[in-house]
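As structure tokens, one chain now follows by itself in the form predicted on its own.
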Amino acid sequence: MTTPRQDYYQTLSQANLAPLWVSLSNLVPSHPTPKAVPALWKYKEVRPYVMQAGELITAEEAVRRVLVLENPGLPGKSSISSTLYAGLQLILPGEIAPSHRHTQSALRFVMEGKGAWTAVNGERTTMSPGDFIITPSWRWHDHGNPRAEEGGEPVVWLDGLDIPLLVHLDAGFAENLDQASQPIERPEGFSYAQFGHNMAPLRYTPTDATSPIFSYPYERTREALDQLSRFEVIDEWDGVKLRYINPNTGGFAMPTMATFMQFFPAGFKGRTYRSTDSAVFTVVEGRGTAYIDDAVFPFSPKDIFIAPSWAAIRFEMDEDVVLFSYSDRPVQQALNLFREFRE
């Protein structure tokens, strides 16, 4: 026998209604309760699987030969957090990953290998380890690699996209170009020459919120970190941390994902902080340990780890360390939702 309340709830369900008081504490919690959990991917353990993919499927067949980094707390979601996607993409000598475009914004962070290229909106850039490259929303893009006899070698990069966010918004569209590679209309380095020196063309008018610079070379970023580490007081939480910017606005380089590079000196023992943005880190240089909630992650170069929303984060460094990271902070700040706490 059911109770009058149970009968009432059943009647509501049949009418496509639900009582708020049953789910209120879950809908409006006292603090963020992400389903994503802290997780670490050791590059030396993952890399053989990436290379094996190169033996089993071509870049043309796959469209994008990528192994998704799937958060253990989000099985089957192809997500590293509730708003972010991460994957390791491989392109072999002589291959082309065919041109397409989509509403999802994408970033590439080069893990290993040199000489491959990415083309975006009629301009190519050659990829080197540590480079940060942007593919703006709805821009044609393709990737290629010279043949081995021309110096081509396997190249792997970290893909970061806002795919889960756009899934929540039901705003995903994609289109394939009718040729493998888009026409190249500008010489390599053109966009950096226009915008990379604290200058801009006289009559340039921004057309969207993404940076007009689509390739940020690591050598320039590393030089800035090195100078600041010698001239600036090391922050007790972040070390020396810089964010990539859109030179037109001074804001984030991408409208849905923030990107950062930070340096920690050997022996650094950081203090704990929390923030509402989920952050994906990859190790560019050095070895240390990340403490994320109850997880302890000793890391080495090229390892990747995720700190979910409101996780307690602290770093200790055995060597000089450089970390690249990306997060959903721009969306949170645009909606006045971002919060941070430093112990």
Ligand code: 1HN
The other form holds:
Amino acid sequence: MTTPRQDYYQTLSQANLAPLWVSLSNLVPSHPTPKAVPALWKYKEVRPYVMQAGELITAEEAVRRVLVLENPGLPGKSSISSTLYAGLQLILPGEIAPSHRHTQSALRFVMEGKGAWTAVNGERTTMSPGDFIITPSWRWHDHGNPRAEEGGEPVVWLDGLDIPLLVHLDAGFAENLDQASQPIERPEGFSYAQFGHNMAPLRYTPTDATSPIFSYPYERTREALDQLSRFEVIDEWDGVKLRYINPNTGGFAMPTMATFMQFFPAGFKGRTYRSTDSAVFTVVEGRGTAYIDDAVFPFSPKDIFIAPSWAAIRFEMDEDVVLFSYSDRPVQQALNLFREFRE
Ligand code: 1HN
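The form predicted together with the ligand is what I want next, because the block you gave corresponds to the form predicted on its own; please supply it.
Let us now look at the entire complex, which starts with that chain.
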């Protein structure tokens, strides 16, 4: 026996109609209810799988040899949160990852190994652990690694992209370059010399929403945190937290993803906060514990964890800790949706 209402709902669905009153409270929840859950990837456990990929497929065949960090609350979606993608990419000595471009913006955060390069917009940058590197939307990019005889070693980096956001927006376009590596037009370090020192070329007019500095070396970031940790009061929630900026605007380095680096002294016991941006963290230095809603994540260097929107987050640090993170905050702020609450 079906009730008249059930019959009615059935009829509606055949006419591509739905009664709002059934879903209203889910559609406008009193606070964010992300499908993504807090999750932790221990680098020690994931690394063997990454290296195994290196034995089973070449970078050329794979195009990008990456293991996607998939949120257990979003199975099959290649998403670490509703808006963000994360993956671990491996490039072995002598390999090339061919040039392409897409509307998705990408960031690389170097996890281990050095000497591989990424080329963006006619310029190469050589990677070292802790470097934050940007591939802006619709810019040609390819990666490579010197042969072992020339000192090449396996290099692994964390890829952060705005893929799920662009899926929601149906704004994805991509194309391959007709050659594996793009032509190099400027010497390495050119962009950094132009924009990396609180100066800019006299007649330069910005053409892009993304920072013209496409590689932010760890050495400089670490030095800033080190000096500030001595001179500045340590924030009770964030420790010493800096955001990477686009020197043209003072805004975030990328239009869709914010990037941050923060320092906490050993023994730090932080207070709890929530924010509407979902954030991917990776541990650059030190050991500690992240408490994210009901999850307890003890972490070591290179571990990766995700805090979904509005999760309650706090940190306790056993050692001096440095965390890199990225989030969808620029999108939320541009749309006037960003909120945070510090308990
Ligand atoms: C991409 O272009 C890269 O260029 C890495 O290294 C990961 C994931 C999805 C789509 C494009 C890269 C990617 C990607």
